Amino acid sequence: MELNRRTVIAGAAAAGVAASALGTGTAQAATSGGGKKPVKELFGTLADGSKVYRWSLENGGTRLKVLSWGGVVQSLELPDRHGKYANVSLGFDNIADYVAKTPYFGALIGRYGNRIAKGQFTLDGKSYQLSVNDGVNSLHGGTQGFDKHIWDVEGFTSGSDVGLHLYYTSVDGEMGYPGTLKVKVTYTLNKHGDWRIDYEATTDKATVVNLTSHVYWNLAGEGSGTIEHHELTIPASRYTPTDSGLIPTGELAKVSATPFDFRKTKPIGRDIRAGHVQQVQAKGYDHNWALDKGITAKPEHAATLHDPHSGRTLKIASDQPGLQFYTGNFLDGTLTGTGGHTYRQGDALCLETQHFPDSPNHANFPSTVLRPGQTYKTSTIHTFSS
């Protein structure tokens, strides 16, 4: 039995847990008219009391659990070749090694999506020092980025469709990002199986934003092992190069002949030891690829992931000009994930639809500025089929 589905994609604040809820607390479903509606239940609770929620969308046989913590995707099931579901995305099964440990599985990232050097950057004249977490630099939004809040979430149908609507405002300093920013970011499943996710968000100050999505993909299960037998394409014949703290340089190298080229598909695992500079210091493939559509005015192609073993398929559509491809080289089997298996090594990757890393750094890159009046607005698709 062959399944053929589309499914897109796009592209919260207390420390430490009470207690884990999961599983507890009565589904609710969500009041607006047309297709299933959203249920909602109770995940756990934050030391301060807080209730994280989880919110559980199905819509032509895409299963999605999100969590109101970060806007997390706490799993996403799909079918394989003979219909047998499994959870391809990794998460964990309770609030708390979320709130302590989570390397942002499955989360919304925010202000600043990737690195920016040093947490510093100079707008209209004047000099910001950001939260830095990642050595001296500052990654995915700071110490208390848009992952580590709890976001609003409305759950909605729309004729055929489900979706979240999930909104989170960033004060003025927050992290040390000028404006208040005012974030919408809606979760759409349709009657195809079809995730879509559409960020918007308004500044009251000139400011810089990147949004993007840090789903970990397994496509043939979480905790099942390596990735490296997937089958990736990438239609991008530059990259940008990295420091030894990932860093872009701010050239834009040319991907024929080095490991990066996936212009053509190929294994994952067949260029990834071929200890190219860049490899070595990234413990694997944590690179921006500059797609070679730039940005568009609808999404388009970024990339195509493939398991042979499952037959799941994985096409992401962007309007955005980078794709960040990562190999999960820091997971070092520290963390359980749902299924009770230890991630390591390669177990997963991240395809983060995004502008450049450091874009505020480098005029050659395209620009992050958001500035009063304007409104951001990008989205990303994913579509599957088995």
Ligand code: GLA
Given for the second form:
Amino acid sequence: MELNRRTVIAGAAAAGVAASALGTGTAQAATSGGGKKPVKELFGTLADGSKVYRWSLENGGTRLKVLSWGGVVQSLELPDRHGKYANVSLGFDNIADYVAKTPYFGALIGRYGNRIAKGQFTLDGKSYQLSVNDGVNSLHGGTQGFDKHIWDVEGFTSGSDVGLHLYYTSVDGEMGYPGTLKVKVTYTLNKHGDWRIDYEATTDKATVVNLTSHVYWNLAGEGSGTIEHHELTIPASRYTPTDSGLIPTGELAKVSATPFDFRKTKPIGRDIRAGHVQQVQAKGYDHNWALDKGITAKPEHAATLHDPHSGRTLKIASDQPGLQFYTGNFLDGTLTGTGGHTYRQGDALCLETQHFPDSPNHANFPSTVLRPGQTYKTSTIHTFSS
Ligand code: GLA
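Output the structure of the form predicted together with this ligand; the preceding block shows the form predicted alone.
Full assembly next; the chain just shown is listed first.
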């Protein structure tokens, strides 16, 4: 049974559960429909002396902690069906690990989320060579993508909303991309506890842009083991098969009669060992689904994820045409997360709303080109219930 959000919070507060600080960081009194000002604290210092801050936001029963480093969601706490909170997002408790070894935990990704083949593309007759960091390919913006920079962050409250504005300027030529790109990302928590991301960018030269968020979800709580029992729905009849370097071949293949069919809700683990050549190559799911809705003016349903044990449900709505579903295939037990547990393969999953990977090299994929005078705008909404 799906409980009403307000009931859960009220029940938790009455049971004295909501005020218990979980995971790391400062305890804040929990309120429902709060609109409380975001709280800023020092999280760590980089080798060059720059300070990284952590912002804590809380509204409608959702607690979000965000770093000025890469706009990283360091912790996202949600109540289960009994009102008990858990951090459902993988991360670290210190800045050194984020700098040294994060596989993009919780980060904002840019200038181009996902892969560009050989880090090369041609735009208006000019060829560009990007920073290459994934074999011969460029992944998530190159060696120093947007996830590896300090962003300027401002906290705000607006009516019953609380949120953060995050700003980053990527100069012309950074990581090989043309044009100075001014980026503004807004994280908003509304009174129902929904987390909305609004991305905006402008450029002074034609360029390509594909921004996304790289939260690793485990709705049972980070460090609690596999996500294979989570149930997933993706309203997509097609996906983009890849070569062995995870670069799309250009084909939009049908999901029907393959393990890639998530149009009807199914547990992630049901077909993950089906041995489909695409899964073997990717060590699980690590593909872009072409959402049936396509590009939409407003965010529309892109995925639903449900953990039957805790009762937590995440619904994602996006205006983007694609969704990368990644089952944490490269987590290998060498990273220790916020709660002190090591993360192993399949201990989390990512649902990255996006344009298709390698779009700049595929004329049949929707365009990712941004020109001077245009504003790149896209939004993703995460709705939680339990
Ligand atoms: C994305 C990619 C994966 C992997 C992770 C980070 O989701 O699709 O192949 O690189 O990022 O480890």
